[in-house]
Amino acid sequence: MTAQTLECEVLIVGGGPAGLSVAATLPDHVSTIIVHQDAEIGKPVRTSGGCWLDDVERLGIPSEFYQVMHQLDVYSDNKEAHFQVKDNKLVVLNITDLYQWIAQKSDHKQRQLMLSTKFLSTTKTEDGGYLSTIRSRHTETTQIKSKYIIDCSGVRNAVLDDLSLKEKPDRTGVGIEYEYPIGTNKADHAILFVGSSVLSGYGWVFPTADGKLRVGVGVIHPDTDVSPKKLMLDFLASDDVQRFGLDLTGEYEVNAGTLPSVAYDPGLVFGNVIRVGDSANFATPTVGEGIRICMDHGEALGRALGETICTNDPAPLKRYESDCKKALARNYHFGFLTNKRFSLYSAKDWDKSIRRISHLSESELVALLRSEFTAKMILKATYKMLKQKLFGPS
């Protein structure tokens, strides 16, 4: 039974750091709502949380919410690189505080966050906004009228996949976590491993700000069928976890997401439905980090929305749109291509690619992890490419 309706002008669906930057930019008079279907902003954790230092500066995170990456360690079954970070490092992000820290940004502004609720469906009315249906975690059903509503759903795209607008993603990287204390372990050293211990993706090492360390494997569903789970016991009972140096001990939490890893779509505005984060599959195609991007693209949307209402034109929403497609799409068109051949090495092809990756520069590693591909990096990977298919593998 309907207990209520209530009314806004935009209806933001999922409270992550997308949705949560669209509401930080909305002028402040617009009328908001957040539904979010956890119990609280920030947990649980669904991603290792990996971003780069000049990021974070940019966006103003305070520096309390990160830990600084002065080395990162790539392994393979029978090859390493050893990389000092020294210009543009990588950072581990502490979720929780984050994700807080971005909501309370917008707590001064007509803005109503609902928390433990699930959006189920929603329906266009004759004057062209939307009647959405949410229900509570106390089987409380809810409809609200909104003008517009922001997909940020993640992986499931509620309101587009409700819509048939777009389908949910049919090729996905889903991820487990393990959350233990620093314990001995360098505060400053991240670790990246592939291989046979996790083919059809990689595994993580990363330390926090707050004295964890996140240990994790994230797999391609369905280039593979195994389970992260079982991966992630298999590595913890392997040699590895010695070879790595790694004190696991003490009790650990257990975090896991999902996320789309499909070809980048540029299609991002549908009349007054708007997908932004993971909904338009922002997290980079290599290792699948956007934090960042969709701090950066949320915040774009909110203004651009905001001086749509205001005008009551839509050309702010269309230039968000086309810049989107500007900063993302031909350096994803090359980071999927290169996801989709990761995602086919065999343990022997990873050692071979672990010591071609041991002679790139810095920058060279930043950028392949950053999905930012210079001319000259595509035109090496073609001619390899072609290579292979002219004369066989190497």
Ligand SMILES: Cc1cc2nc3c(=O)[nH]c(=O)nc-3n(C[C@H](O)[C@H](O)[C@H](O)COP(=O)(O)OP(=O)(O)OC[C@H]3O[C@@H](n4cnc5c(N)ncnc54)[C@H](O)[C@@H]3O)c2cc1C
Contents of the next structure:
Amino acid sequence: MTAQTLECEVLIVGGGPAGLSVAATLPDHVSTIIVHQDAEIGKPVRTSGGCWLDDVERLGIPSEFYQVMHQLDVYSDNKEAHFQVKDNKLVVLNITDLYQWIAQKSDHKQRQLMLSTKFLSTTKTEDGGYLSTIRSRHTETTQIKSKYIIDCSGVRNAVLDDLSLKEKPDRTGVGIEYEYPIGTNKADHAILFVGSSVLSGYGWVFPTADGKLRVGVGVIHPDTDVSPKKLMLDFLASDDVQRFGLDLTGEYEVNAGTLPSVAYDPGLVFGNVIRVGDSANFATPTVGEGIRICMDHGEALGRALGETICTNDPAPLKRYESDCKKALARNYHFGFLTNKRFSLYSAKDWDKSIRRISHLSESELVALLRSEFTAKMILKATYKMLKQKLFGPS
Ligand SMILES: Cc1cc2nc3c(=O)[nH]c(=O)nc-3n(C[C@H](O)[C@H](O)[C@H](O)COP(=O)(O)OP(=O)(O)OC[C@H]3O[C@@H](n4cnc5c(N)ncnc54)[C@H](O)[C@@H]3O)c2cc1C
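Having displayed the form predicted alone, please output the structure of the form predicted together with the ligand.
Next comes the full complex, and the chain you just saw is listed first.
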């Protein structure tokens, strides 16, 4: 039964970092509704929160919401590399605090936040707008009439899929993470691990600013059909826990999430339906890091849409689309090639790779993790591939 019809200029589907950042920069007078299927912003946690000090400072994120790492250790089965990152340090974000902080930025605006509310479907109306159907856990089905819809539903692509504008990604990164008390673990050391315990993916150990230690694994489906939970249980029972010097005692919470792992597609604006964040595959292809990118481009979209609404000129939205392409397309093309290559690596390949990684400079390592490829790195990789094609594997 349909109870009522709400109206707004902009309907935002999904209250993750992308959707909340759009709302944060839309002009105060633009009426906005965010529908978010979870009961709280930033809970449950579906991500592990790795980011970079330069970015969190640029984004103005309060320092109590992140923990700065002074060392990054990388392990494969038989090799290890240790980096003391000095310039652009890795940080680990407190996800719930951060997302609630972004949400607060639009509290004073003409913005309504509907929690425990799921976007179900939408249809185009004669005046060029949209009539969407939503369902809340507490009330019956409701309709929302809006001029614009922003798809920020992450991997679900809820709006674009319903309108048959884009399909749901057929290749995804799926991860699970156990959050332990920090105990005797070093609060400024992060670990990444690869190899036989987590083929077609990687694992991580991230200390947080609120006294926790996040230990997680993620793999790519369908490149492997192993469940992250099984990998996690195998890892916890393995000698690696001792080898990495981990103290995993006390009660733990479980976080889990999924993100797209497909080639970058620059189409973002489909008339009055626009996408940003994971629904546009914005997380980096090398390690699946997306929060800062979703915040940056979410803010850019909020500003562009505000201009379009005020001037009735679609040009700012087109500029948003081309700016994203300029920022991401080239790097994500090479990043995705790397992702596909890494996904097929055997434990032996990883040993060789970690040996090579141990010779990287700090800036080269950071560039690889951020999917920011310099011309020198691309030339080196192309030369290697060409050599392999001509003379076979070395
Ligand atoms: C295991 C894992 C580890 C990660 N680690 C990192 C990391 O270390 N650092 C980093 O920067 N990034 C990391 N990421 C990526 C990062 O989490 C994403 O890039 C980022 O969260 C995307 O933000 P978003 O707002 O686009 O989507 P999301 O954060 O996915 O938010 C979308 C929200 O929309 C809601 N939603 C979905 N469908 C509907 C619907 N029909 N109606 C209403 N609401 C809906 C969902 O509940 C969800 O909360 C990781 C991701 C995963 C899965």
